[in-house]
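So this first bit is one chain, no partners, the form predicted on its own, shown in structure tokens.
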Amino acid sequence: MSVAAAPSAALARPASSLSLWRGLRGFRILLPFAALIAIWWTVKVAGNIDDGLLVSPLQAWDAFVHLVTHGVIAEYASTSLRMIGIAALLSMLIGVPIGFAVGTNRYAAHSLEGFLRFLQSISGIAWLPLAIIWFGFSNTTTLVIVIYSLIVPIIFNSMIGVRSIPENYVMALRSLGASRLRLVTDVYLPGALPSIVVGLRLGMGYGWRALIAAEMLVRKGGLGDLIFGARTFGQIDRIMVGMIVIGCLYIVVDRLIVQPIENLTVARWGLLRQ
């Protein structure tokens, strides 16, 4: 009986060690945030800073609870998430086919690579003044700015993904009489998908910042509108809460949606180009 129980006890130890490791990993992730809050509290208390310049973490927490219980955070956050979601969907539907069309043509890829890098270097925020002149203070302005910030990295990375696929794969299918549609579904799409997801992840980062900036100026709702409106009335606690919510929402979207998709595509198709 004692011999039979030994393997189960041996298996239990690695499981407990794995659980402890995951707990320590979670603690390490939260440690920088805890350190930031501690610094924030120390600066506020030791510096005896007026509430009109900086509030304490506890005051920010009270403001957060108030905004949540009254549905303010949910309303503004849903506006921002809906806008970034629509922009991401439209950017993928438009940007991926353009990237494929450019990537499959060697001359077009060489001609447009510099132009796409040029556009990528111009932040969507830089287009805000022109967008406001063209479309006014409307949701259209915000949507155009966010789509621009998203679509350029998606087109560029889709093109790079297609161009990095070994030509042997394409030639092999062509020798077997494969159609262009078959090449897209069996070679180009699987081979370029990891790069497409990387482009989406980069675009989401650029687009999220552009979205907040556009909401501050357009003032049609969203977390940027919340922060800018709080500035008007000197509500420092609401500004701090809005900033924290912006960062937390981006982490949630990136870690729970974009990163798992990236991990799956790299795990399944990431070796295709090697």
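All values derive from a computational prediction rather than experimental measurement. Residue numbers count along the first chain shown, from 1. Take the two forms, find the largest set of C-alpha atoms that superpose within 1.5 Å, and that set is the rigid core. First, how it differs from the form predicted together with the partner chain.
- Taking the rigid core as fixed, one finds a CA shift for residue 42 of 2 Å or more between the two forms.
- The Cα position of residue 57 differs by 2 Å or more between the two forms after fitting on the rigid core.
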Contents of the next structure:
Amino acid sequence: MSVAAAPSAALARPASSLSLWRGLRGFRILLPFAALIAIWWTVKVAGNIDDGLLVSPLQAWDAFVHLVTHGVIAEYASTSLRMIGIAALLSMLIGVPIGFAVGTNRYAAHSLEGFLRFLQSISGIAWLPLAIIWFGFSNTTTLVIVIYSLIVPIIFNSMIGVRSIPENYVMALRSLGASRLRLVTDVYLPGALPSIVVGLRLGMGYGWRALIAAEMLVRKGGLGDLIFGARTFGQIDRIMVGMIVIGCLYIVVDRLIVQPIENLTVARWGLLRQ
Amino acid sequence: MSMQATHASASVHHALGRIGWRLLPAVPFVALLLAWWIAWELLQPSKATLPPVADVVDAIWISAANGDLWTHTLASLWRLLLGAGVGIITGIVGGFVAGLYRNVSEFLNPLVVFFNAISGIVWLPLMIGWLGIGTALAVFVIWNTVFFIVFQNTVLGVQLVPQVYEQGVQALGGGRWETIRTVILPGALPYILTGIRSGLGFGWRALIAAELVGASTGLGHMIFQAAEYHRSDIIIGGCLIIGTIAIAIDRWILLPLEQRTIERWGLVIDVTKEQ
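Can I have the other form now, the form predicted together with the partner chain, not the form predicted on its own?
In what comes next, the whole complex appears, and the chain from above leads the way.
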């Protein structure tokens, strides 16, 4: 199916064999990983590397099966996902209105731009030691750090988004007697949405990393806790499984939630990319 | 006479307005300092929870005077320089190879997406076992963070150079290497620089996170150690320094570089050449 079918599939593609083409695409995505696992296995066997440094793919698979059947992965992963979900929701609910309020006033926007830039350049994780003093080793600490990482880019980009809307639109609606609420729903929100989504995506990038780092230090559940806890017991198999799960979850969140929103807004609001 | 007076007062107003406009960005910082100071005077919290403003200034001053601050700052900056340097070079070289050969980029793409998703601090637990605690670990984490961002932007930049330009140079007898040097490199440069800028932003964050657990020097270690002694004055001072360094690198080095390149290779050169 693999190599021999490739040319014929390419020829037949426009006509019928769509499913074969899909199968081939899936194969193309999996092939690099197969190669990587082969290299990993070779290194492990040829180098005769100790289990305390690197485990074989088979051992990692065993650990994965063990962690899944005992519900460990589900518990740690759901903690992380719940945390990033709550943080993203709260950041949007609080951040976008603040961004709009600031963005509609040019004095406020000018005065806060530098301040927000400064906040954004102090990473959330740098506040972790202070958050630990304030809130202890608790989930509150993690949540505060993740919200901080997420909300600053969202406020900043909502503000930039509102600032970039041509003033004619606002004036046109106002002269037709639109209320403030109408202005928000009909002008500010659609006009700023592409920019807000950019902020959300950047914030998710910062926030997810801050979450993993915070979980490593706070040690109250979550995937960061899983891999860092495994470190203290030298369980390399668990660390590697945890890393793979973290990568897959991030891709799923990014591809299934953030990117579709981005595509939707970009396509709908006429910034369609080729 | 009176008209002159109104004119003068108008320009005074105008000047005042301009000075006010210039000073406006300082308002949030001043407001925060005031709020902090008032909150401290009213609530009188313990110094471990919220130190008075003066304590933070003192903590930075003492740390700078006995040299600790410089040791930690230089350790962090040195790691950033090493990790980002290696990350930028490998990212650009790899990005060019992947960008020029479509087979390579198609093969590597799934791996890049996956490893980008776990770039940086996710490697920390595994790498502590391999590299131990210290500079090598921090450099790895920064390299890992910077590489993927620069790589992806370089691939994008190389692939987005219009083929017409390549064909133009080739039609005039330019070789493969000449095409890369005179067409693709300048064409991709704005994207590469955007990648470097965003990569360093993520890299600096990853470094601080890595230093919290995996180093015995550096600004991240400084603030984490301060947490053990409940020295929130050092933590807040350290956070301010971390932010200032990040903003200084971005504003004074990366942004001017990016803008100059876009100016030079972007629109301006087209106009002059066509004339």
